[in-house]
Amino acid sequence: MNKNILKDSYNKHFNNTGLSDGFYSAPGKVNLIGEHTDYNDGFVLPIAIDKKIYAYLQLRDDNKINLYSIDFDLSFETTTEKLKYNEENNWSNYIIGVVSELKKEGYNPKGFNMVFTGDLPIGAGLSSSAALEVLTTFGLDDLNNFKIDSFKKAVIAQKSENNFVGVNCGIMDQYISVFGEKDKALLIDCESHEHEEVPFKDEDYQFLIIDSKIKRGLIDSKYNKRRKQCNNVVKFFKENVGEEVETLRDVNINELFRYENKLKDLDYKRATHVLTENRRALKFSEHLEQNEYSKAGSLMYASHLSLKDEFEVSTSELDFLVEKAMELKGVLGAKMTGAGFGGCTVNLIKNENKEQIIENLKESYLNEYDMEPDFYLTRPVNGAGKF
C-alpha cells in the first residue's frame, strides 16, 4: 500500500491536527478447517492472507470522530459521546463499535480522524469487518498510548462486533488478524485461547482463495440460528445427562451418537458436524507439521461434505466449485470456508498448476452461472501493526 494514497486523502478531506499521528493495517482471514467450531469452544486452524484494511489515523484536541472511507467514498460523523448504531452507513459500526468497547473497558480514547482503504473483499467471508475492528483497535491503543496486550486486543474487537454490530461471532476472525504470522497457520483452541504454530514452509504448495461472488451478511442469515441449535444440544446434555456441559465442546462425540433419537433431527446434525470438525482441524495441523499435503486435502473436501450435509451452510455454487476443484491435477484440497450462505472457498493447490486451475474453474462457472469469480493466491503472513 501506498502511503501516499491514505495521506493525499486524508489531506483532502481533513486538517492536519498536528497530533499523534500513524498508519495502520490488518489483514482479512482465510479458515483452512474447522468451520462453525470457534463459538463452540473447539479447534479452527486460520491463516492471514496478505489482503488487508490500511489505514491513516490522527488524534484530535476534542471529542469528534471524522471518518472518510476511500473505498465508499464516503463520511461519517460523530463524537466520543455519542455511539449509536446507524443504519445508513454500516461501514462505520465496525469503527465506532471499537470506541466503545474501549469506553467500556475504561479506556477514554481522545477524538480523531480517520481515512482507510484496502484490497480485501466485502462479505466473501474473508473478514473485512474484523479487519477494520481489529486496525481500529491497534491505532487508537498506539495513538493513546494505552499499551493493551495483544489478546485484549483481539477480544475489544470481537466484542465490538458482538455487542455493537449485533453478530454474535466467536473470537477467530479478530485473533488470526491479530495474531497471525508469515509462513505459519494457527492452530486456536477457542476454550483457552491459546495457539500452535503449524509451519507451512513448502513453497511448491500454496492456497487459492476463490470467491464465488454470492455475497453473504452474518446478521440477515441463518448464521444465528446455527448457533442456537448448537446450544440447544448443550442444554439436552446438561438437563438430562448430567454432565458438566458449557459448551459443544465438552460433550463426547460417542455420547452424541447415543442419544441421537432424544436430539431433534437439526440438532443432531449440527452437532455431529461440531465434533467431527474439531477432530478433523487436530488431524489436519498434524499433516500440515509433516508436510502430508494429500492427506491434509483430503480432510478439506471431508469438511466440505459435513458444512455441506450436517451443518447445511453452503450453497449450490461453493458445491459446484469444490466438485470441479477437486477433478483437476494440482488440487489436493477443497472447501467452503468462513461462516457459508455464500463467499468464498479454500484449495490447497499445487503452485506449477495454478494457473491451469485459475483458468479452468473461471471457465467453468462463467458457464454455470454466467458470472466469473474472483481468484486470490496467498500464503499465511503476519498479523495488524504499523506500516
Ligand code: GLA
The other form holds:
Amino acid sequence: MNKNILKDSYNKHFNNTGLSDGFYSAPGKVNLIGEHTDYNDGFVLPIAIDKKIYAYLQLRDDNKINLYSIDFDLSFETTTEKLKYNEENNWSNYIIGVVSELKKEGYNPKGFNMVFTGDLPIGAGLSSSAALEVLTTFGLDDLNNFKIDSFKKAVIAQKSENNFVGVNCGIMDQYISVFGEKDKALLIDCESHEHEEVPFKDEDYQFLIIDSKIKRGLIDSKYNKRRKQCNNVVKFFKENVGEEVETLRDVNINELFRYENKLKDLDYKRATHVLTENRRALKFSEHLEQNEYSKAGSLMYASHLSLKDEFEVSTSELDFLVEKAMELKGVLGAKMTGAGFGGCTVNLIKNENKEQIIENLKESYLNEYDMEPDFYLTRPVNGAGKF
Ligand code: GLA
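Same protein, different state: after the form predicted alone, show the form predicted together with the named molecule.
To see the whole picture, the full complex is given below, headed by that same chain.
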C-alpha cells in the first residue's frame, strides 16, 4: 500500500494536529477448516490473507473522533463521549465499537482523526469487519500507549462486534487478524485460546478463494439460530449426562450418537457437524504439516458436505462451485468458508493448474448463474501491525 494515498486523503480532510500518528494495517482471513466450531470452543484453522485494510491515524487534542472512508467517500464525526450505533454509516460502527469497548475495559482513548482504505471485499465472508476492528484496536493502543497484549486486542475487537455491532461472532476472525503468520496456518484451540503454527510451505500449492458474489443475507439471525441449536445440545447433556458439560467441546462424539433419539433432529445434526468438524480440523493440520495435500483436500470436501447437510449453511451457488471444482485437475479440496449463507469457497489447488481452474470455473458459473465469481489466489501472511 502506498502511504501517500492515505496521507494525501488525510491532508485533504483533516489538519495535521502535530500529535502522535501512524500507519496501520490488518488482514482479512480465510478459514481452511473448522467451521462453526469457534463458538463451540472447538478447533479452527484459518490463514491471514494478503487482502487488508490500511489506515492512517493521528491523535487530537480534544475528544473528537473524525473518520473518513476513502472507498465509500464518506465522513463521520462523533466524540469519545458520544458512542452510539449509527444506522446510516454502518461502517463507522466497527471503529466506534472499539472505542466503546476500550472504555469499558478502563482505557481512555484520546480523540483522533482516521482515514482508511482497503482491498478486502466487503461482506464476502473474508472478515473485513474483523480487520477494521483489529486495525482500530492496534492503532488506538499504539497511539495512546496502552500496551494491551495481543490476545486482549483480539478480544476487544471481537467484543466490539458482539456488543456494539450486534453480531454474536466467535473469536476466530479477530484472532487470526492479530496473530496471522506468513506461510503458516494457525490451528487455534478456541477453548484454551492457544494456537499451533501449521506450516504451509510447498510453493507448488496455493489456496484459491472464490467469491460466489451472493451477499450473505439475514446472516445474523441464521447464525444466532445455529448457535442456539448447539447450545440446546449442551443444555441437554448438562441436565441429563453431567453437570461439567459447559460447551460442545465437553461432549464425547459417541455419547452424542448414543443420545440421537433423545435430541431434536436439527439440534443433533448441528452438534454432529461440530464434533466431526473438530476431528477434521485436527486431522487436516496433521496432513498439512506432512505435506499430504490430497488427504488434506479430501477433508475439506468432507467438511463442505457436513456444512451443507448437517449444519445447513451452504447455498446452491457455493455447492455448485465446490462440486465443479472437485471435478477439475489440480483441485485437491474445496469447501465453503466462513459463516455461509453466501460468500466464498476456499480451494486447495496445484499452482501449475491455476489458469485452467479459474477459466473453467468462471465459465461454468457464468453459464449457470449469469454472473462471474471473483477469484483470489493467496498464501498466508502476517497479522496486523504498523506499516
Ligand atoms: C463467521 C464468524 C466466525 C465463525 C465463522 C464460522 O465468520 O465471524 O466467528 O463462527 O463464521 O466458522
